[in-house]
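Presented below, as structure tokens, is a lone chain in the form predicted alone.
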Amino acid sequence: MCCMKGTFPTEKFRGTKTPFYYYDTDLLRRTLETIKTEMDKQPDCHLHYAVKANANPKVLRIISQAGFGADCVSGGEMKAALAAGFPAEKIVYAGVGKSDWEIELGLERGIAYFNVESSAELEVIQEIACRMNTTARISLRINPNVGAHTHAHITTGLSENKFGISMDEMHQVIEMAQSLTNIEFVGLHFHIGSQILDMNDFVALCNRVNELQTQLERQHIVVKNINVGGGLGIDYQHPNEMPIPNFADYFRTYRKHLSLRPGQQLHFELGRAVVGQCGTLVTKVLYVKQTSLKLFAIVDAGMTDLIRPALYQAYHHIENLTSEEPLQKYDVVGPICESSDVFAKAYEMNACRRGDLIAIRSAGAYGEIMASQYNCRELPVGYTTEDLA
């Protein structure tokens, strides 16, 4: 089994209270450079990092320093992005349930635009912008009814999902936006889901956007910005062999299949693909428990620290960092009082002993950010390469 034991500061890990998140900032910076290289092949291209994937302040600052914008889905995320140095004019704000104070914050700070998800929301933004004597720039999130080959809980582009404005309502809501005194209509926004590895899903989105643009042109409606969201997945099975996602194919797909109009700006909102592989949850073996049916490795991290396996039945590559003993199969489980508190079943890794350090890989996205204090547990700390140098 290929592993990355030699690349982790394991000796530093031994003296650090577990469980904790470790962020390989060298890998993060290489990932950001790869994205820049691919985006440079297409003019008028912008990336807003999806803060919901990971809002660790040190991670956010590295991404902001690389020159990218931020995609936020709450007022708290806007505050975190601003604190990390993201310019307000590079922040976009989405979400089906924006509170008044969150809209006010976006208007006060002068963010790039709001991704609006309903006519009801549009009316509220108009009302608040009028009261504040300002203009709100908005992009309409359209539900393209495009499926994605991913988990049902993370598809967002089907008619049955709660997100966006239906294509049937698109023309009506655009006309509404253009008629409002304190609204500036600046674009269309789309997002079909997350952890997508089949480029044909993005081809289908491109085709749908092309169709909608042609319809709008017949009505002489000009769209300044096309925002295609994010959704590119990572290789959870082989984080060592594929530490950086296939950005070349991803961006090439849009260059080839999306028919942008002259002067149009293309926006992306990648999250998991940016930070997923740089993060590892480090935990310690508390007990090795043998039953008549199986062998358990009971660790001190649980679903409160990384909920994805319990929530999505998600796979994470797991390594024993401190053992070179022969391989054995374990159910790797946590201490939470729930039967779903399981990281992996019948998982093969180097034989475990009490005190061994276990690395749960590809945990940089939707890991630390989704942690909870269920069972009155402490939240995990996040460390970077620099912290443990």
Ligand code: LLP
Contents of the next structure:
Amino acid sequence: MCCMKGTFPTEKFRGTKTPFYYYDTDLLRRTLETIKTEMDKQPDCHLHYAVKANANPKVLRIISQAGFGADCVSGGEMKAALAAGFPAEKIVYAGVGKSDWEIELGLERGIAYFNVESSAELEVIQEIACRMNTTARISLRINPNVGAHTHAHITTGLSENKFGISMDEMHQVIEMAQSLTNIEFVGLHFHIGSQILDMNDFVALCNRVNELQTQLERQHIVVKNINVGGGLGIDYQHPNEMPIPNFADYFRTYRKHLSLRPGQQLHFELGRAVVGQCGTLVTKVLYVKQTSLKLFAIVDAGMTDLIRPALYQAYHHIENLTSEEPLQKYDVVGPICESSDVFAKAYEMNACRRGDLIAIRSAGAYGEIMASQYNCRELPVGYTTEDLA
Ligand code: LLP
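Other form of same protein, the form predicted in complex with the named molecule, not the form predicted alone:
Next comes the full complex, this chain leading.
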């Protein structure tokens, strides 16, 4: 089986404090190239990378240097994106609860547009823009009531979710936006969920957007931008075989099913698919513990470093980087005082000894950025291939 053992620079990391994140920047660059190639098959397509997936400054810089924009969900993310070199005019800002200072920051810097999630928010943006004597460009985030076949915690496009403006309310909010003096209405925004691998979910979104556009046209409304959010999943089971997600299929789906109006721009907000596979959480085996029931590999990374398994029962491929011993089954667990601090149960890997380096793969998205200091732990450090050069 193809694995990371051959490629991970184990020697270079000898003595490095664990746990840490390791980002394969060659893979990141190849992924960005693939996205460009596939996206360029259609004119007027733009990607705003979803900063929430990974805001490591080195990762952000590579993405900004590749010419992409940024999708932010907080003032902190806007600051991180600006610091990494994303031009303000390529930054979009979404979120159900924008604070006044965050709106002010977006206006001050002149970001591309705000994705507005309620009429109450629209009023506040109008007020602040008026006070600042400027115009706010806004898109309306519409909740398309389209389900995605993914984990319940990461679907966002259903009526029951807190996100966006309902389709019933859409016309009224558009009228409102058009009547406000300091608001320029530039587009519609959608996002149905994350880790989506079934292209039919995106087809369902396209169909919904097509319906809404037809309705709007009857009122002579044609928006400048259609933003379809992100959501493309990655292959957590096979990070070695599928290091670059199937962007060809993803962009083809939109080309085929979304009817854009002449001159209309199509915006994407992919996060996970851009950075997921290039990141690995590297941890060390502290103890091997045999109980009457099972064998535990106790590692020095915990749910504080990578919370996805504990929070979403997410699967991450795990490899022992420093052992060629026969395979054995382990519960791979961390040191945190919570029973949910488990990376995998009954997981087969090369037999472990204290000090072995373990790779927890596909951790580039929603890994380092979701780390916490629970149990007064230090946040993990992120290294890239270039740090080793
Ligand atoms: N746009 C919006 C409005 C979003 O809410 C999200 C993700 C994205 C774009 C990027 O989605 P992506 O392309 O990464 O699927 N922590 C969870 C994922 C939460 C996703 C939140 N929103 C996880 O670890 O699986």
